[in-house]
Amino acid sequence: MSQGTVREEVDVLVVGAGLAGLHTATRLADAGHAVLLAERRPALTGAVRTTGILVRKTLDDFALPPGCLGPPIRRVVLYPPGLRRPVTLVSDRDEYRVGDMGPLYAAAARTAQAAGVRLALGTRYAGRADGVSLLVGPGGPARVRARSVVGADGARSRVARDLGLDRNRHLLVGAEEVFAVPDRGLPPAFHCVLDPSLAPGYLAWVVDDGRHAHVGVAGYAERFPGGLRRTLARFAATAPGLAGVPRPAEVERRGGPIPVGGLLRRIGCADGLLVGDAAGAVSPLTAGGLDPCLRLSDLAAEVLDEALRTGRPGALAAYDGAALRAAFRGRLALRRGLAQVRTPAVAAAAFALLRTPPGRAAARRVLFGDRSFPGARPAPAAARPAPAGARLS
């Protein structure tokens, strides 16, 4: 780290202005702490990585700007290899909505700044030593001393490394294309293709809410036949649910790593903590991350507020990834099983179970269930800011 005087002192330095970073920073500023939020992107509306699928529990428990949400989705269609004889599941409740991520991030940034967060865009976290963090921004390098550092800097967190905390080891990679579609009078639907020759270890998807289509694939990087980009192009050419819909020449492209090893065991120490993807706060089975991001951020802000107010770093002991991780044993086991499905024949045989009443019931529990991130509570409605959403989910 470069030498020189400390330019600024704050209570909390948050690194990364995705869903987790924005929400954590806002909660801490609302509690009266001086918060600096550093984000390497020059604008929050660019380089979006997430599909932005928000599940019903998130929509029920958190105040999101309704103008930034797509139409509700109740229909999920599951396809085996070859796309023949899909299984359609329809809920009697609104289960999903897709966030318009650029405006959602912008709304969350305005909420954070109104709470007192100082947002430094185009500012890269370059490391930490002796309690001082080096930030490199438009005005050059700056050394910042913070009582605590929050790593919200993604699946390959540098903050985690510098704090000596756990780092994600099990990652999928995903990519998708997003483009506007005409209203064809069809019910919004979430199409999922389970084919290891197309999406090894995870799935390919089409989310069509009548306004935008999200066409993507995700899986284990080393198993993609011909590479991720070529696989996505192959899938996009015959994606289900979009027959007759012209694909524009210019599309928005998103992508990035997805941690699926479950919540990390060591996500906090006396010097700071991790939230969001940096903490592995993603469902190991479904790779959904927006709901856990918000809920874990609430818990992080709660325990960090107590530690800062009391001056007792021991208060961070309540931020225990190992204890929270125990609630994910079943989903971790299913993730390991899904990782072993390596051929279309095995996938087709497993898919046959989905056509049975027990199989359909199990799929409904996963896709339409009421479970959310365990052990982390949303803030009281009166105190909640309007957050915005991260990554492929």
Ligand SMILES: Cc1cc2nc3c(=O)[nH]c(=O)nc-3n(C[C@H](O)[C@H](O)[C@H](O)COP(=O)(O)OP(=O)(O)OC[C@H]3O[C@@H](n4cnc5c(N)ncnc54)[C@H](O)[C@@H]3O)c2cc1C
Contents of the next structure:
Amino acid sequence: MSQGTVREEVDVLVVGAGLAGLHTATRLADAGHAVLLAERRPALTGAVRTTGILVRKTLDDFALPPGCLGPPIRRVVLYPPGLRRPVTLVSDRDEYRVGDMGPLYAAAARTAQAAGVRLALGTRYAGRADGVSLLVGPGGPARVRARSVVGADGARSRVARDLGLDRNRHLLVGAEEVFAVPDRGLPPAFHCVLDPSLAPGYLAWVVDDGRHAHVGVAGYAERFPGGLRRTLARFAATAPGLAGVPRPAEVERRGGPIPVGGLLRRIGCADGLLVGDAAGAVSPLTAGGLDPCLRLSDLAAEVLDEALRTGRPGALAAYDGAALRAAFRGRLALRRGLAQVRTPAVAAAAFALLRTPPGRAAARRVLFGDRSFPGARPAPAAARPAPAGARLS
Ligand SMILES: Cc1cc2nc3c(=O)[nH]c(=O)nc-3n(C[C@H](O)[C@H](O)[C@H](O)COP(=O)(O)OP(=O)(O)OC[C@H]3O[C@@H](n4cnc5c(N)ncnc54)[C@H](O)[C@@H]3O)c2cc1C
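Form predicted in complex with the ligand, following the form predicted on its own:
The next block holds the full complex; its first chain is the one shown before.
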């Protein structure tokens, strides 16, 4: 990093304007701190990485803009290799909605700016030396001194590396195609295929909410036969639930790494902290990260607010990944189990369990359960104030 004069001083520099960065920045600005949010993408509506499936708990607890949400989904169809004799599970509640992520990020950015966050788009965090961060934006390089840096820069976080915090090592990769579908009068559905020849260690999926179809595969990068893109093309050609639906020549493509090793242990230090994918805040089993990133961001903002206000060095101790991680043990064990399903024959045998009443009950608990990101509040929860304005709109 070049030596120059410090151009700017802020309370908090947040790196990355995904859901985690936007939410953390808003909460900190709401609490009265001067926040700069640097995002390397020139526009938040482009280069979306996620399918955007939001679970019921998120929809219940966070006020997401209704205009950015697809129709509710209650039906999940699980398929073995070969797609024969699927198991259909239907909830009596609305379980999922697919976020229209571009507009949703844009709405969250407006909320952040209204709270006082200064959003620098097209601005890349490029490193740190002597407590000063280097940002490279449309106007050239800028050196920023912040009392705290928040790494919300995704699964391969550079901030984590620069702050000497833990980094994600256990990753899946995912890719999907998104396109508009005609309304065929069918109930919105989430189709999941358990077949390691399509999705080694995870799932292939079709989410069809009657407006858009998301057709995707994810798994361990080194295990994709012929590569991720080719496997996605193979799956897309026979994707369940879309018979008779023409696939347009132009589709939106999304994808990226998904950390599934559980919450990292060291996610905070005197110079800053990590949130969202950067902190490994993703369910190791379902690979869902949107609910965890919002909840961990609430905790991060709360802890950081106290640290900044009081200057108490111990305040950040409440942001302890190792302690929070304990609640992931069961899901980490199931992740290890899923990783062992290496052939279609083993997947078919495992799938037979899903056809039994206990198997269906277990699947319902995972897919329709009330659990969400565990314990993402400092203990004892009752002794602390409720999070202020957990909102995105
Ligand atoms: C294919 C796929 C599908 C998924 N589907 C779902 C789903 O349906 N439901 C669900 O709950 N989870 C899903 N996930 C996981 C979920 O998307 C993530 O856990 C969540 O989006 C993480 O949000 P985040 O803000 O931490 O990170 P991100 O959304 O990755 O945001 C990080 C931001 O940091 C920016 N950035 C990175 N480096 C720098 C830098 N040096 N300087 C400035 N900016 C930088 C990036 O441009 C990006 O905008 C999916 C993931 C993938 C890959």
